[in-house]
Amino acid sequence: MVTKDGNPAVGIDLRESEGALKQLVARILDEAKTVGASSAEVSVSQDHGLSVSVRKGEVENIEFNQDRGFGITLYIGDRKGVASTSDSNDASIKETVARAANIARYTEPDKCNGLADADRMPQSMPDLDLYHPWPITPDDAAELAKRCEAAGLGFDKRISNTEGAQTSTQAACRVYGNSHGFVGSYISTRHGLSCLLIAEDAKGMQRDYWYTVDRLPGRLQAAEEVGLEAARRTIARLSPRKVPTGRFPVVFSPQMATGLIGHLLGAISGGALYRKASFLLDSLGSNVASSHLSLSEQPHLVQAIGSASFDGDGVATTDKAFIEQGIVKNYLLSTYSARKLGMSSTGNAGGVHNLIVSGKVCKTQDLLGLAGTGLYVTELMGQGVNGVTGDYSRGASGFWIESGELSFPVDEITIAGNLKDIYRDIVCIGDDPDLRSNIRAPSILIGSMTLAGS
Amino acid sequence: MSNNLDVAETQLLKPTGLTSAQVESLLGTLCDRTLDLGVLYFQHSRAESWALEDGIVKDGSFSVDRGVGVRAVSGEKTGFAYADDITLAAITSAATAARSIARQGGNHTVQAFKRNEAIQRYAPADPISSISDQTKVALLRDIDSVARAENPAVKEVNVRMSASHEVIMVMASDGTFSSDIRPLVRLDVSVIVEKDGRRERGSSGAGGRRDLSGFNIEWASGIAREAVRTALVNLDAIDAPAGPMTVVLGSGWPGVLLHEAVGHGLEGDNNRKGTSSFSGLIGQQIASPLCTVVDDGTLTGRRGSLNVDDEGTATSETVLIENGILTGYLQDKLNARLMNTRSTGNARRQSYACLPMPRMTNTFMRAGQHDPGEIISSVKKGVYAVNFGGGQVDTTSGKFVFSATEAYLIENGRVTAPIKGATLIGTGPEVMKKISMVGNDLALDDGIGVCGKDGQSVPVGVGQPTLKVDEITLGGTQTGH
């Protein structure tokens, strides 16, 4: 399984590294005590992986990655200092901890600082079964990517060029420990295969891509299927048209709906709320979206992309609802943001874990039927989202919906509105959630948005 | 005064016990295959930032990153590995992995190192230690006071000061032996204002390749006041119109237009592969004859400037478009070799752990003839956009967007009501041909631009004079205007 000039990381079993990393955490926490920290928390990570890309049937890049580093947050009373390094030898530990302590001497006291309460750490660690190494050689990884790209290139003669296909496998170990005596760890893998193709006709070139990603190599979509899907999507975009400016129903594809849901989660996140940088201030218990929308998280799903037993503060994660039939049930809070708001952590330091979108579900085809005439968005461009006001204006491309069917490709238009109105205007959601993403969004139909085109 | 290479050797190799002779012999081993190029990239970077929120300096962080990247290039193939230990064993292991790209035996000769001392575009000072931590904390508090005193509508103030110091050294089988010592600093101020139940954000920032000695309250007050001013303007903004219209872009940061509309599309990798909408168009008219666009990595102290790029090639001024004619691409060594040309000194990487690619440095349009006031008064009905967030481009179709964060209506040649932020969308080659007036007021941005490509971020600069685009689509919410 190891070629002569093989992956230097192949053969590393992170199950064996976990113990050493836990000792490293203990060593760093000891050092923090030595420099006078009243409390401290440490994260150590070790990653390794391989990624092989091919283009036009030839290997383009073989990249090996191998990283190890740590970060420390220490507190001297109510003052905080943070430092991190890619070095974990003893001299670096001393220097990095001293740097954090020095910073804590100059920052100002903040009563909301400090570790999460000890009783919020997980009492036991569920086995999330996230570690499934893929002992693939660079040659075999290249072969897989070649099959993927070849299937795409052969799909249609209008596929004129390619950015290639890529196989990647990554493994990571994260250990978190704090001066309460808690230390938690998890090891995980993440494998993927992707393909990006270019098609051309008299109206010019278009690109599109497809990918598969999973914690288990055996669950990846077949290489040929990934290439074919990339090809189908690329061909479908040829000869796009602009559409007239006006107000129309808009269907977000599952991939684009992920972002739309992400903006909603951002607006009910502690950091945005205590900074008053959200358009959904004081929204707990109030109606912020259509009753057809519910959002919840399931952090303990086995083998899932977003699973974790504790958050970035070491707080145990739990199943919970954020939005129930349009009403805010929980904010997303870290220990610090919760204290700023006079609330308690929801175990969301670092974000959500396996976000599930539910509500009024209909078949994707029926969703297009309900839209009647409008836009099906498959790509959004730019950063035109104002988190303070909810104003939303982004570049878009996709397909025009006529009589409930996808009719022709559309590009060089924008869609705009205010997110407060957009979430209330959710008509229904599709039955096609994208399970590749931590936010498992299905397609979403919005009653009406402003399209700017010709 | 010792030169950069001596400093880099001392800092990167000496603590590890490695000598440049050992590295040279390692490159020999790396290249005993049919390789075109073997490259070692040593890096040691330190970064510090301080942040104020709620009137107190509550966050400070420091990070150190050290490592070496090993790249083996054969034809269009690249093998890459890296080590975050600078030791002979770790580099040898990375080199063994990287050279797996080349299969057959060969005898590529390693050229003797030529010590290359590039012209210095900035002083090699360490900005982190250039002022005391006490001074940094006091400055942040003073900035907070200035912003709050500016207007009672100011409710929240966030200030962040960041400084980094990076030492890099490149040794390659083509004889390259270069180093660069890169300071980088920035100050960001963002405020939230509230009036009559309406809230808005405004932000401003500045920076460059220098130390922190110029970071005093007189200078920083301008940034704080600008953040408050933009927030207040947006409090009064009305809904933006939707559809195609004439747009006048202000000077400076709106040059993000050029970064997106042409810059990315003119990077060597896209053009070597034929995947850019500008592929194969050298010598052709791709923009209005009023447009001359350059990328210049040699500007003194600019955020996008480098003494040498991340392959050790001296940076240069590259004319991309001259009087509307496409004249050049941005190149690194790999793409230049495959396209039979020379590197323009535009190879950049986020760190030793990433592969270099052709990237922009400071990209801007040269000044034209028109007075900016004359440009605005030529527009009967349109929009004047003076500040932007970011942009994005699809280099294959040429579609690009950039999002206005401060813009006004133009009515009968006069700038009138502020409008809400909105995205502009167009196709690079089409929009560039619709530039009908170019101002005489070339300005570069204030030095806080970040460019992302294939997941790697690098600091860049942009700039332009005031420009008039006859027609581009504005993504507002008001139809039927």
Second form
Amino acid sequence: MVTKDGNPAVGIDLRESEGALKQLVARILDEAKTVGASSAEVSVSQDHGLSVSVRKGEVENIEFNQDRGFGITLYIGDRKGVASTSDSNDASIKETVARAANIARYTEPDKCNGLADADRMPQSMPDLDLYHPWPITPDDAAELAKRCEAAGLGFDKRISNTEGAQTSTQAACRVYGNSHGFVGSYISTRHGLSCLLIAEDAKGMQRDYWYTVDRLPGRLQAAEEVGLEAARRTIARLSPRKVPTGRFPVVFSPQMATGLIGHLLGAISGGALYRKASFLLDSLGSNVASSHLSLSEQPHLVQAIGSASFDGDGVATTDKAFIEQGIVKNYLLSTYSARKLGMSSTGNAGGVHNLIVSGKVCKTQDLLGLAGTGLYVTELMGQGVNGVTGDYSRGASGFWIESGELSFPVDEITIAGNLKDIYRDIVCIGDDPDLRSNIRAPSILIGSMTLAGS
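Take the protein just shown as the form predicted together with its partner chain and give its structure as the form predicted on its own.
What follows is just the one chain, with no partners and no other molecules.
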């Protein structure tokens, strides 16, 4: 579909495609029966969108995307075959189904293979209101990005350069069906605006960014606000100082706390557990974190970034607690990993859906006051996280905390510890959760970590 000027349309209504994709999934499942599959499942995705990037007031890139893909999984007894295609014509579907069947005949049987139980499929589909298309033109998208960048560049004369600003809009339709007779779907949108700037003074250059993202275009931050926040963050990083080596309190900003919580989720995920690749093996019912920390999932929040009615196995999603006052209440399990562990799926094939971080909450300023003297982390570098032992060592930058206040920027620091100790040493969490991610993490204060500075 194209617009009158010959450009791909970004205002395609996926509600018109949803029914056709469901019919196509049913057709593929019928084809699977003809090649001898004992069961089958099909995942279909259709995406379209627009991304416009500008730099120094000039348009750099205009990208349209319009993609469709089919993932077909066939089971012949306990044997599994997987194949994919982007072509929906009859010949291609037949060929892909046959290829999946041939793969299944030559794979090793695994008693944990197979569909989720039929009674785990959703009995009804809540309206999560995730679809809010934004029929913005490339010209208008470019104008937004230009306004965003211009606001940042004009904030301070020390803003010396820019890596640009970007406006994006994406829409997606997901359909999943299996031979239990379940076919489910949802359509969603995701819109964003971002800006990355460079500042310079006598002590060198620094860079930072800001962005806004939402299901609804009308809830995005104003373009000028995004640019100004990117500029403020960039200027604040100029002239970093050195700090002493030692043990100090560490505050993870909301953006960095998301990763810290992600490591904990990874440690209680089924894949890591059945492979014995986690520092939290056999932790169900055990205390693994401070009593000030709880993690729960709310997958049916209306219009939220991480909402979903079913997981990648077609299992209905439900509210649940993973960590409750420091104690592991549930692992994150797909159908396969649950069977490997002799347990039941938690509806988390593909990850979590709107993870809520809760516990002992302090206002952000009070949290800094509790830290007293220490480090406020705004950026982490490197991959120094060992999921098997829990050892944690990463490069960091941010701001030094003195007398409970952010005092001056710092960089070239290494923060280290063991995640087992770090999670137990959570003192409190902030009142500033970042809602732009599937993990809604606030600032988190760790009582003490090793800092390698000057």
